[in-house]
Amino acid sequence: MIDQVVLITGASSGIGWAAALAFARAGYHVCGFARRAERLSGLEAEIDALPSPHGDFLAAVGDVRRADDAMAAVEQTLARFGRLDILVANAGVGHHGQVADAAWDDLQTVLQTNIDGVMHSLRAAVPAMRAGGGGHILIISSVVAGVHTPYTATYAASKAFVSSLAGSLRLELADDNIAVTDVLVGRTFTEFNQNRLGSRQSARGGLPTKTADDVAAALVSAAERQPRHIVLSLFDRLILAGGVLTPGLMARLAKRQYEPSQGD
């Protein structure tokens, strides 16, 4: 068994669910933090059914948008396992539609989840990691953080924020022996698109798509290597390079992907 403990936000679906399974399978003890208690119960049952040996699972029900809930999740983790080594700041929500016309409640939900949620989670986790002599924070961002993306602007801006945050945190926390990894995820097949706020229209197809299990495997590998960045595919690297070298072209391509259909 690996004597390390990981706290994963947004563990009730998608990348968070897959990551909880992957870490537990690899022998890590896992605290899954999410709002949906029934989904966490299902995740616990799935982890319990893994071939032995595997890590133990703790469900922490709460909302990353509330600082007290994030703190409670860390406290529950320490009470159960005695330590916290890794935070996977994964909880996030998308949005499709024009910024000027979007419902303010939707935009606020995106910003509070994708930005405030990361801030609350890391501010709760860092003191526990310091007390344990170090740790590792993996922040789930997106390749769109480096691209101007019309009609998903709020989501992309929130990911640009957390990617910038990761770079600064890495320097701030180096003396505490806490590593920070910016995880730049490309298009992934999960419930994310169905749960996106705003327009129900999905992005147009035709682009390479990873699975949640692909991302989860990369996270477990990163927990061992502690890289500064993770980019899962060559295609994703090309997107990031295009955002720097040919931003106008990338913006036009993004517009084609996300522009609302007639009557949407």
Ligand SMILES: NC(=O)c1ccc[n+]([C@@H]2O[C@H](COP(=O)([O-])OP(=O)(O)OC[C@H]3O[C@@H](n4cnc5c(N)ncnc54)[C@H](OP(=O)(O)O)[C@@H]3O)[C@@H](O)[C@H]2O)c1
Contents of the next structure:
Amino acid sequence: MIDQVVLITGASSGIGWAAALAFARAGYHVCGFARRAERLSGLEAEIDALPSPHGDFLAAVGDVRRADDAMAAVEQTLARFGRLDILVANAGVGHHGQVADAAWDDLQTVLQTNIDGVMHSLRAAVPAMRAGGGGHILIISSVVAGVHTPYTATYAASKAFVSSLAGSLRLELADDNIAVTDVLVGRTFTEFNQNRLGSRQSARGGLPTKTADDVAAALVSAAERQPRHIVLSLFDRLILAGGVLTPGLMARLAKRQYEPSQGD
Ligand SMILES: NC(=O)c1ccc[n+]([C@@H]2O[C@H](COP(=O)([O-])OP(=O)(O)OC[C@H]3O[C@@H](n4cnc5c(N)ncnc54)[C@H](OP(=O)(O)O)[C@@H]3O)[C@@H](O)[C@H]2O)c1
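Same protein, different condition: the form predicted on its own was shown, now please give the form predicted in complex with the ligand.
Below, the chain from earlier opens the complete complex, with every other chain and molecule after it.
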């Protein structure tokens, strides 16, 4: 058994759910944090049913937009497992639609979840990690942080914020023996598009898509290696390189990918 403890925000579906299972299977104790308590109960049942040995699971119900809820999740983790080694700041929500026309409530929810939520989570986790002599923060960003994408601008900008934050935090926390990894996730099959705010228009299909289990496996591997950043596929690397080397071309391709088609 690995005597380490991981707190995963947004564990009630998709990447967070798969990561909770993967970490528990690898022997880590897991605290899963999200708003939907019944989903977390289902996750607990799945983890209990894993072949032994596996890590234990604790559900922490709360909203990452509230600093007190993030703090409570860390306190519950410490009360149950006695330490916190790893934070996967994963909870997030998407948005589709033009910035100028979107409902402000929707844009604010994206910013408060994807930016405030990550900051509340890590600010709650760092004191516990310092007390334990070190730790590792994995921030779930997106490849859209590295390209200009129309119609998903607020979401992309929120991910650019947390990617930038990850790079700076890595420097700030190095003396505390806390590593920070910027996880630049590409398109992944999850409930993300159903849960997304704004218009129901989807990006066009046909692009390579990972499973949540692929991302979860990369997170467990990164917990051992503590890299500066993770990009999961060659395709995602090409997107990020294109954003730097040929930004005009990438912007045109992104516009075609995301713009509403006739009838939407
Ligand atoms: N799927 C993709 O293609 C893709 C690509 C790049 C990056 N990502 C990123 O990957 C992360 C996980 O997304 P996913 O694809 O797994 O989507 P998902 O299936 O919709 O999962 C989102 C998770 O975030 C939680 N969440 C949302 N708002 C929350 C809040 N205010 N407080 C606490 N938890 C909250 C949800 O739980 P509750 O609703 O129960 O609270 C859920 O567990 C996100 O940060 C997303 O931006 C996804």
